[in-house]
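Single chain ahead, written as structure tokens, the form predicted on its own.
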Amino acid sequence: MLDKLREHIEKVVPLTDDEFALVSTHFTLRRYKKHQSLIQEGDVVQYAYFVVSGLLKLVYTDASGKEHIVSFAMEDWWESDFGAYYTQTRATMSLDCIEDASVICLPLDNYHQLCASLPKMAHFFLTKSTLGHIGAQQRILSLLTATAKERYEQVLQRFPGLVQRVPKTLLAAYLGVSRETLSRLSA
């Protein structure tokens, strides 16, 4: 499962061997089933995930217990409860398993070790943030601005593949409609 690590690290930066022998080091696997999670609101957040296998959801529970969609990850992705992976502090929202998963896990320590003894590994995490932050920014304009459809079909169009693997009432959540909704938008 490393290879796909690596196969994932080397479309923005080339590793030697040795390079990535060192990198893989500082990552650990882990797997989980459907329905579990990963974190939980109020976990202090360890790692990092980066998905080898599977699909996860970040999710967002409000005060009266609506949850909300933040995000989707399946594999080649990461995924973490980032704001509090950075300070170290509780989990403000849960990750969770939709399907069987196998991740890559980073702690903290090994990130910031791994960024300073091999600097093409802070550019490339650098360049994942970046297009994080990216995403993020247009998934919000997204909910400002577009109507339900067009939300709709910016989902279909971005992520093909994940509208067949993700549950129409998780998906609906994801998109801030309600499920019926859903089945007249996708009809």
The other form holds:
2 protein chains.
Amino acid sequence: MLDKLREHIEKVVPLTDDEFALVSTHFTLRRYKKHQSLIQEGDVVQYAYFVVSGLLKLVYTDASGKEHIVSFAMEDWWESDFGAYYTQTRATMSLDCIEDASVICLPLDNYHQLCASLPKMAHFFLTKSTLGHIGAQQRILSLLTATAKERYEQVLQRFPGLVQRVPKTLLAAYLGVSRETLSRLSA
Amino acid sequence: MLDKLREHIEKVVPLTDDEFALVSTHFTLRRYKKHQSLIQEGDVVQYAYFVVSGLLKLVYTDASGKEHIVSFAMEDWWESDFGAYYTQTRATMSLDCIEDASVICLPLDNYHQLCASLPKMAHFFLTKSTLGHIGAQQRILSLLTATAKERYEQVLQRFPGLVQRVPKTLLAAYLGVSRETLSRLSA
DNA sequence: AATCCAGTGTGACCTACCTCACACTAAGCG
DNA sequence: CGCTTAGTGTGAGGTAGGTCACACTGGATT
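Next, report the structure of the form predicted in complex with another copy of the chain; the form predicted on its own has already been given.
Complete assembly follows, chain above in first position.
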């Protein structure tokens, strides 16, 4: 379990055994079943999560009860309601399991400690955050410039495999189109 | 000029005079006139920019020649085509002046040096990047859930003042609606 | 076997927004 | 001063995509 995390971190910064031993004390492991929630709207957000296995969705439910998927999180991804996490305010989104999942949990205090005590880890998180930011900007561009069909094709390219694992209803909620429209695109 | 940068950084991390002296050696100043470009599509992106004064737009031009505004950058904002900057590849977007602007330029090498030599600055950039990521996610949510009119009102709230400084045509390109539709929303 | 329900397809109609076209104003410039 | 150009408003008609309704399949539950 933890070795997956180490492998993931070492893609960015090398760590000695001692360093990783220190790192690992900051995390805890947890398992969730399909349909369980890691975060529910209104919760105080305790953790950022690293996904070891399984598949999550980060969801915002609007006033009319419709679900919108901000992000999927699969193996090797970090996810949380980061806005609520960093400011320790209540979640506006929920984080749910689409498949059974194993995750590694990082409380905010531990995150700060880790960054302070091991500059390498600050650098690691900076890299991850930067890439996340760039990815989010590409998604914005996609929403601004592309039609539903084009966005669908972009997702096929960027996340091959995801489409197989996710019901089309959820994919539609990620693309920002109705289930019915997505169903008609394949043509 | 540079004192604006110092003030900005010290909102996140305090610096001694010596530390700021070191920091400041990593940056250069530059001025641009309205309609000039800091980055053009196809350029190798040399700098990330801190906006001291003025107003910029980060623009993607699609195949049909239509402009889409990924982001505005006003006083105290950092901007660049970050994707191209971090990977030192060619820009897919351009960064243009809407008003005369003074900016502070940070080459990628200096950025890395600065983070390595002064952990405080790594922490500063991590904070900025995180907040940028959160902001981008909110924009995604806005595009997924809200109508053109709602998005317009959200921008009014989040960036009061911006609407006065920016022609409606550009605001429309930011909101993802046509100029004409935006014009009809005021009702 | 009978039932339930998640997931999906599809037809019919509706609407938010786009595009095209034209008009008007205010500002910069020879 | 007249001319151009940027910025904006507004009408008319088109379309991508939404909503509602119903049907079908396959896996899970009893």
